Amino acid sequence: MDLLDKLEKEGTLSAGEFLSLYRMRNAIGREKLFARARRLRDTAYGRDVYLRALVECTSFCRCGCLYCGINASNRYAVRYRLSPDEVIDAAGRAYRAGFRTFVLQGGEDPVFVKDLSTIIRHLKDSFPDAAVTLSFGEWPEPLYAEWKEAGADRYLLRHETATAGHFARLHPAGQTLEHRLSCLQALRRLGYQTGAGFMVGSPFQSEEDVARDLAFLSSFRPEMAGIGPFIPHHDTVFASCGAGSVDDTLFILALIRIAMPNVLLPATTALATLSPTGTRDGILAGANVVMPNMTPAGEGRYELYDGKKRQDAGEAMRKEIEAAGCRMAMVRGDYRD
């Protein structure tokens, strides 16, 4: 049995065995890898590709993750800060627009979530047949649990890497890998429909690093897997790094669809913004997930690196999604056992 045979009757092999496979890459037919991660998803949710309305809150952070550009010490960053109204009235145009998730998107910002739990409510009380999705970083549990408790369906906290050394060196000091990886599990023992995840091509990544990261991923098994490739910011200590590339991303995603066929699996910003036709190609590697941005125009920018495409759910994306042979479903889309 081979490596790829291996992973779709097991759904995981080792690191040394993800190790093996990733450096095979060049070499493995990318049709045929496509195509069976698409037979896979198909047999899991059909050609629907979900839509959700990204709502970028905030970019106000605490953090100083050192590859981002909204980390807390960058005095260039251009800030804002949503207020609850404010969010409000963008789920709203995004559900007369047809969504049915809300993904609520920002810094770790301490004012922010004050109101948090009021937006949720707010949301699950006049829109009771959508979900929220939340994705706000590391929080004491007491707090992820008031969330869940006021309607909040989905958290979306990438692991960004299952190397320890390799955390550390993307951190400043007082992050870390441990810490994050108590909040999925914080975030699992909820109820939280749980998103894991990780940048391809961050400085200082092995190919070790990746297959750690697959390893991790496959053990896990969260229901959603946010992966996209590294781009710089010009206001960080990582701006002369060269971006991550699109076709090692796309046989990761790949990768990952075979491995857990009922992943809900996302055609990153990041993608679209490297490649005209990301989106398109992400789908047809596995993913059936797309998030067009529903943020109110503003002064301040959602800016986690350069270049960051807005992607819209207009008739461009309608024809991306349908060139990779399937269809736009704007309903909840979430995630099957």
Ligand code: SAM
Given for the second form:
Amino acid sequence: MDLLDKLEKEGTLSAGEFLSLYRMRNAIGREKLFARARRLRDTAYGRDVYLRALVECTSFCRCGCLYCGINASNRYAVRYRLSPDEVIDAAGRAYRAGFRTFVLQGGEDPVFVKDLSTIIRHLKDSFPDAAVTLSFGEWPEPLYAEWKEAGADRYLLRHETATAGHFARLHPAGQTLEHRLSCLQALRRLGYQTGAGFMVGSPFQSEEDVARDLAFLSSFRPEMAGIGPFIPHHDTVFASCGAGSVDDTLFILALIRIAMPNVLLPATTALATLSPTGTRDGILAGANVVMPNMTPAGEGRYELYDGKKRQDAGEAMRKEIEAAGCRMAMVRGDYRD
Ligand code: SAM
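Now that you have shown the form predicted alone, what about the form predicted in complex with this ligand?
Starting with the chain above, the whole complex follows.
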């Protein structure tokens, strides 16, 4: 059987089979591949593209991820931390604009997370029909449990790479793939809709690494998958590395959709940063989520990589989504089994 047929039928492949498929990426016809991904997405979710209001809450971070512009050792990074009231105001503005999911994201900031339960409770009391997604990195399970108890619905924590040796080259000693995976397991145990994912073209990434990432995702089967190209940041050790490939990112989005028709799959800001048609092309490859930035204006200092685009939910976004044959959906947009 053809590997794509097998992927669609069985929802997974071995790492070796993913590697064969990935190596053939430039020979596989994109039109047919993307059409297959869209057909599966449309069967699962229709033509709705879910909008999530992204609030970048803090650029303080205790981690040293070597690829990331806000890593703790970047002394040039501009640091800010929104107050609980500022987060709640930003979410309120998003709610009034029609959003029904708030994505609160930030560095691993012990000061910010002290107030996180209070913020979540406030949001759930004020906007009971909206979902709260968190993305604040690795924390002890009891803290994840406290946030879940406060009402959080979803958690995004990319695994970054499923290859331990590769993980070690992207992170300082002390951050391990093993611990990252244990956090993902904890989130799942606690009942979060859980998101994993990786950067395409991260430094040292081999085709074998990508194959292992795909095998990992299709066996872990997260409810959400965040896949975007790596983009260098000038104040990191990877400043002179090339950015990931837009074409490879689109290919991987389509494979993930075929493996997991129900996954919530964003066309990421990184993709839109590298390509003016990134959002449209991501949706055409099978994505069904976008995350416009609703961080208060003036806080645009969450610089993970150079040139990071500020996506908003205006006409330009609507046009990109409609150009991909879909419609903007301002609903909770939960995972469907
Ligand atoms: N601290 C939280 C965490 O680690 O999950 C959330 C914020 S973290 C900055 C969000 C994601 O940004 C990471 O999972 C990583 O994949 C992505 N990212 C960081 N630096 C990047 C870069 N240079 N290019 C593309 N994506 C990057």
